[in-house]
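Quick heads-up: it's one chain on its own, the form predicted alone, in structure tokens.
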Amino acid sequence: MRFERSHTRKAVALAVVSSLVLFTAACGGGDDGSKGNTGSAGGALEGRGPIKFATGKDTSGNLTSQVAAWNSQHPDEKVEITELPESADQQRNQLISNAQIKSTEFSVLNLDVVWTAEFAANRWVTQLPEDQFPDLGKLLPSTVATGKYRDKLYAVPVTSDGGLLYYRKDLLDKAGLKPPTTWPEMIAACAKVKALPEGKAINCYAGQFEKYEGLTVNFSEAVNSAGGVVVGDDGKPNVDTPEALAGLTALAEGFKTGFIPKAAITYTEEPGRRAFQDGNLLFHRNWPYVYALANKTDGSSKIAGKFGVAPLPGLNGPGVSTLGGHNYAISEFTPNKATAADFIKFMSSEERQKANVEKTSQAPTWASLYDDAALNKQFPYLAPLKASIGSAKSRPQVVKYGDVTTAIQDAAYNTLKPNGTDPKTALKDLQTKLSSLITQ
């Protein structure tokens, strides 16, 4: 999963004003998904013919290839892709206008995980049967759970996404040292390679700090690995505690220390990855596509053959990943819902998803595919990716995640940035702020 930085902030504003508006309406006609037409209460999807797919920006290269394997045995209902914008917050601007005018443009939506509740509240997808996907119960159950809403099923998890340390195993090798479990021995490791010849001049940690959906996902884990939550499972926000102080205060004194470069402000997803790639930094956190990249020979990265895949580091114990992944979903305002259906089902498959992993190193959904012993060879990652993603948590699942996932950026951000808001003020003003957009 890639987080690309919104080129406008008034795109954003405008996608959070329509969402508002649109749940205003939601929650006037309830929001359950009893109501509407056959779709929207989980029964019979009907209506068949060539449908267009609407996705984010497609930089693996794959998709083409297969929605082609699909064309090619549905020659009378073809998929035709749609790319939106590289940038979440654009994709999903783009998606809400479409769903506002009630616009039968889009058939199929890649949603990212945690915009399930928005998309279904305001009645924008269809309810899903079930009993029409009988492959649910083989996929990994976090990942099922993103796709439903008050225990129904809107959308099918078609890739799933944990976040991973990258690290230098040749220069950890170098120091004696194994991948550090915690937060203070990624610090030690470093300080200890950067003693070497060969690591003077190594930068030691970055992940994603830029203002957008990845900082969000960063300041989750950080609380998260200290032992805190963001919003708790009684659904209410919960960020002014201690535990979620010394998550966002490991954060901040990294950038303080230097152990976190002062570059890494401005780090999105890509920018990280090639500074990894470049062999600038020892520690990197970032997702399972980094992989394949990363070991290409072909002269775009630096360190192939040198770098390791372990756990995220929690501040005084294993840490957890923010649950990541892309789910499919019908569009509610579609007339061919059963090609569209037909058309998820084939995208999960077992057999897509293990020929998706294969060209992209992305993260499957089928429990299966991580034991498969082929592709363990191929990607050494999957163990410690299914455990990453077997304790992840989720990002707040709100209607109203716009505006939260803003909130969230706004406090860390302002709080990592150079003479920055101090922690404990940022997480107050936060948890006022997160209580007054997340209600039950």
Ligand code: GLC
Given for the second form:
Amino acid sequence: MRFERSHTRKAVALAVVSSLVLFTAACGGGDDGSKGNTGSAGGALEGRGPIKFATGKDTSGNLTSQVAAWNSQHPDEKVEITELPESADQQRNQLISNAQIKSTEFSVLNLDVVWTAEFAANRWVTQLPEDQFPDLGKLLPSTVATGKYRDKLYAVPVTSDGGLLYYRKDLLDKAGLKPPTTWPEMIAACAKVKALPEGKAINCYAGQFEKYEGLTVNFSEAVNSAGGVVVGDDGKPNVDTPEALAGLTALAEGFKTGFIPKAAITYTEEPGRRAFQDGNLLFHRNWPYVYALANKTDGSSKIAGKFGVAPLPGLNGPGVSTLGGHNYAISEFTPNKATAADFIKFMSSEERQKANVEKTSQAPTWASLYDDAALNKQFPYLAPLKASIGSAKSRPQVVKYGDVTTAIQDAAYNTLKPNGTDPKTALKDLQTKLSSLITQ
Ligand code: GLC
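Having seen the form predicted alone, can you show the form predicted in complex with the ligand?
Complete assembly follows, chain above in first position.
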């Protein structure tokens, strides 16, 4: 297979570079700092009363019960959930439209980890006094960093996210195979499984390739897992490189050879999860929340108990996850900031996070929960997940994140779609675009 051969050549050439990058500390890079919110002292959080909590569609299914726990203890400060769309980009658009008119509608905002700089610099969210959030020191440090802008806290991490490789253990066992640790191993494993009668119809691999934030995540993982960077440690974009090319080419070849099914160009998290749960995928890149849902024995999953979870494979060694997750922030425009702050403390508490991981398998941000024996028994992937989150790469932490992610999505989508642009041209153009968006 053409992909496998060129892949192996590049893999050898990249071995040294990728191992260096893999062990470099996670660092988002650039900040164009175009707006001047350098942060005030983090004033008093005052005002109490009922509030609204704006959050993306709850695909994990447990948010209502978490909020009900708060409401039963706070009858005069009830929290009402406003569910925004499923896609991160659409959530962002709605939150921004609201903030731009200084709407008092929402008090607590569930922010994707990549939006902190933009929301803080535009003064759409309130700076949080760190001393009012004493548990911060007990959270995974990489998650706390995502809630900061220019060293000041604007949002508190409630769930983290690291990419995982879901695989059909039953089929790999039948073929006498262990979970793959590299992309070529994954391709070879799929060919073996497809040679089995029970593997004949299965598709090999899918991540998230629709043109939205999830594509930025998958593109970044492909680039980082091939030893490249999107933004370097110096804060400058650097995607016109052989390493980034190897990463994007791996995805493009995946589509061309059929290793990634055509339908995956429309996949966001949920359609991918459903394809995996319906037994149509051998390998699937997704977030931890899929674990609990795919293991449900109520008939919604055809593969409960038949799959395993492994770290993401890289081009020639371990892969690099993109750091995901969600932080809660207080709208600058809400009159009820004291209630909002207490609700955030409640939702980010160890007790609530434990309850949440038990129900949803979402990645907690409390470090201690990763060492909890009972939880590790229930979710055997917690230890590798902690490591994956610790070494995960952040997406660029920039004020103009919306433009940056759009540029990345355009480049990746135009390459991966049928009859797409060649990866080299796409990366060259992307480098030009990112350089104009991310300036020091
Ligand atoms: C998950 C991640 C988030 C990411 C999104 C992409 O929700 O937690 O960080 O941006 O997926 O779809």
